[in-house]
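Next comes just one chain, in structure tokens: the form predicted alone.
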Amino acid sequence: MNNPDIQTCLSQYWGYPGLREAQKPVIAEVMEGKSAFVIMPTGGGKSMCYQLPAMLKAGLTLVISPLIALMKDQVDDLRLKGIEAAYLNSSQHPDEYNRIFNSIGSGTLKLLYIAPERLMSMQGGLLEQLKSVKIDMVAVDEAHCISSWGHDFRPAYTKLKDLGTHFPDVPVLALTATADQATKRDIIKQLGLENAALFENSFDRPEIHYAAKPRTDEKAQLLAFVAKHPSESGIVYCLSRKRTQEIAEVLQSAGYRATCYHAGLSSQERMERQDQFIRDEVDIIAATIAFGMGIDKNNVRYVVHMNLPKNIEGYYQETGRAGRDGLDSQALLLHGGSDFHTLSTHCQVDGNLDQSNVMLGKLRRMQDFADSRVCRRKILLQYFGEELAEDCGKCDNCETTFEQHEGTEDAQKLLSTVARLEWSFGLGHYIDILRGSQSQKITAAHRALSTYGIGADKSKKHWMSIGKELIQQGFLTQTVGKYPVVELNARSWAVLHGKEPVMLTKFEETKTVKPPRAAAFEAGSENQTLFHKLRQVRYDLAKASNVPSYLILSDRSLQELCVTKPQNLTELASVHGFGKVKVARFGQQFLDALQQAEA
């Protein structure tokens, strides 16, 4: 897509020399006035596909976004780059609405951000006032929140089915992280996008390294990771709040600069911390989930659970808050025995029993992840209904050698199993059959299968590994939704047939590897020595503007600052990051940084 318009906008407001592969095709068709739905990771550049069209477009762009946080992140950044953006919630003044609304009817805001409950809320009029403006694009931010199937779902999303009825001729754009396919079949269904374009594009998040560890002395085990990390920001989740106090209370102890978050704090305590955190004043937060969803901080290096989180959508998310300037970040995964009995419980949902099953089914997804021996990234990739050719070799377990075994013989009766019932059930079933169990549930025509017993000379919990193991490699496929069914696949049939030999994990480490770090930036380098500095000019300049710091430069531009050390304005202007706007205002104090490191 070659628009001059788009490469000027690009240049002078956000310092970029060009769009990413996957932002094309959706900002070509959003030019054309188009509805579309883009499912784009987390730090992939889903905000430009309508921050950029509502740049070169006439009209105001109208965004739903669940938090007033992330609403407020975005406009200070998009003011940053001198581009006119509002947004409205209920706690404004009326001054403030009524000067909102002047610059929407003078035509000089281009994009403004709204909560779903206050768009569509019938009090104070705003839909009808909304109806006399130019509206060029609806964008709904975070969409996977209008899904019952979905892991953040927001009751209040619901109501945007009517947005069709409210806004009939303005085109829709929906996008998300995270929707796997019962969750993207609902969005298409409640905002109308049957004939609308789906981009999907790889959930892949090549920057971040996973880990999952079973939980020993985890207050040992955190010290130690945090301290491969001096000075970086990072988050910690717990699942209480009186666990975060007292993971806080640990990193303090240790040295670090860090600080709690939770919903026990008042909503004063819990924005201060938050200011903190993205301002870098504290470089570590202990949180609950409730902590990030609004954070668009992007230099946060690693994210650590200290438990198993309820679903791989939520895990993907919070990891995700990690990297999302493209430079290499950490995700460790700490679990323990109690935590899927714990976590159980909370998947009940009172009065619905099918939400409840999805919430367990997905819990035990997440179990599986943990619990897995193979390539991570490939286990993340399929539940979203994508393969990975090869193994990542960037997570634990590709960086481990374990031993392993031949199991075709082990794989072919299970496999058969399978093949034998007329119906898919989930893997328990299968492997009650194979076992010989003498449950109810298993039939008199399942008895009478060649394959009832002849597993019985091995433990459930060895035909359980065997069964996950096998969905892992993807030599069978296990559904997504209320009743997690296993079903085989053109692999399943190449064992059965012998032709693809299987090999199984004995669960023994005997190798492990650790992950390299970027030499240019090693503790002590004079390059890490003028990043350092560079990051207080940053800061300083952040605080006099009353902004979080990575709102004027990202840890990307600073590094990039530190191999380049431009030498004038216009060699700054090259340095990624760096519009028109951003070297007018910072340009010079980063300059002047520069020649002092090198005096």
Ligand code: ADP
The other form holds:
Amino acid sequence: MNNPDIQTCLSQYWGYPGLREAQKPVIAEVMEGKSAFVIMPTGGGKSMCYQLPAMLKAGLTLVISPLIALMKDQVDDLRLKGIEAAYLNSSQHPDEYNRIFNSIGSGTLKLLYIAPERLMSMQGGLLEQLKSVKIDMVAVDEAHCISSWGHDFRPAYTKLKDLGTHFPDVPVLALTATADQATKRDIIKQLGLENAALFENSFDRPEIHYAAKPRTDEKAQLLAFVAKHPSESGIVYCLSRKRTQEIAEVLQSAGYRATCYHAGLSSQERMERQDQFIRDEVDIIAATIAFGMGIDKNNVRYVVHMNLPKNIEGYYQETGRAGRDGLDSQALLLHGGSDFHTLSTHCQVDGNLDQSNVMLGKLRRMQDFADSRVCRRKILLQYFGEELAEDCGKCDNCETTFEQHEGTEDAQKLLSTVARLEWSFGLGHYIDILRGSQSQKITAAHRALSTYGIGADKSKKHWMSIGKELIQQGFLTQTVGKYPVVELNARSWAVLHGKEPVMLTKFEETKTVKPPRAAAFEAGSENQTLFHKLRQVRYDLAKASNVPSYLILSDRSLQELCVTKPQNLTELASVHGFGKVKVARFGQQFLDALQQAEA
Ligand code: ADP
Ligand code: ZN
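Moving on from the form predicted alone, kindly provide the form predicted in complex with the ligand as a structure.
All chains and molecules follow, beginning with the one already shown.
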């Protein structure tokens, strides 16, 4: 699309050289006044699909958004760019609400963000007020919230079914980052998008490296991982409030700037901690999944899950918070123990068996992803209906050669231990017997078994991995329930009778591929020193404007400044992210900092 208005508007307000390929057709459709449905991964640039048309059209664009924090962030972002935007939600002071309500008719406002329950409530005359002005488009962000097939169903969203009745000729733009097939169909039906164009983009996030590992020594595993990312921004997701505290303490005592975040904190505390993270005053935040939905800090370099997430949608969305600036980022998942069983209880939706089964099925797919030894990106993309022709080469499974070796003898040792006991126990108990453990839990009778101590040559971790693999390969059955135990099955007997051989995979980490970071930003390099200086400038500016650092400028823009070292405001204007307003407001400070560094 060669619309000069689009180019001008984009460079003036956003400081971007052009639209992304995926944005072009959507914006073309929207500019023709047509409805559309956009599925684009997190970080893909969905907001631009309605923000830019809103600037080019005469009237007002409504944006329906489920999260108050997200609204505020987007509106702050737009205002910093010199764009007239506002939001209406239930957290607002009535005076503020009235001021914005009254400004709707004035014609200066370009974008108005509204929570769905606000828009559709019949009180206060908001609908009437909106009907009295020219509405160019209604953008429904996070459209998957409308569907009970989705992973984040919000009943207030179902009221949006009536959008067509209230605004009959106004085009609707539905946007989401995650929707499986059933959810997609539901969105189309409820928002009446049967005839609208569907723009489906690849779910691939090539900048994210995926890895999943059994949780063995979680603290050591976490510290080893974090040590590879000093002073980078990261989120560590935990299942409970208590765990977020523990993990934050572990990180703090190892010298990291870390804090925790969960729903048990006062809203004041939550806001402070979120701000600290956003402002880069804290590098790592250990949080429950309550954290992150409302923020799109774009320089998050890694996301760690300390437990299995509830479903692939959640995992994809949470890991998607890394690398939104397009720079290389890591997703690490640690899983095991009782994760599956704990989470399966969370899958119960009261009085709704169907919904419970949907959730449980999604949890199983998540567990399969974690256990799998095939390319993780392939599994993720397949889940969202995409085929990846070749392995990605950028996940732990692609980087690992799984060497097979004869494991029949080891399997027999473990299986015969299971066979010798009268009752069924958890896997760990059999392994303790095998290894000749002195633990009190091993009774005299168990110590008298002929298999007691015959596996002392291998570590507990090694045996656990053999046991888990036997389960995965179907040579041993693990029961479902609160206290899973392992039991023999027909194939176990085939192995014990020497009728079926067992091949086990041997973990062999190949050389770990170093994240291909721009060489120019190696630790201790000149560029990195400059980068830190500019980061401080950004921090000070953010503090003075009372907004998060990343809204001032992205890491990518700072890196570009370090490399291009612009000498004046004109040169600065061609740096990524510097629109007219930002050049005027912040340009000189960055030029000064660059000049000082040169001197
Ligand atoms: P989403 O809502 O799809 O997760 P956002 O709308 O938050 O993604 O955009 C992600 C990032 O990409 C933001 O930092 C945004 O400014 C940037 N971005 C969007 N469109 C462009 C573009 N055309 N050129 C450069 N950067 C862009
Ligand atoms: Zn891969």
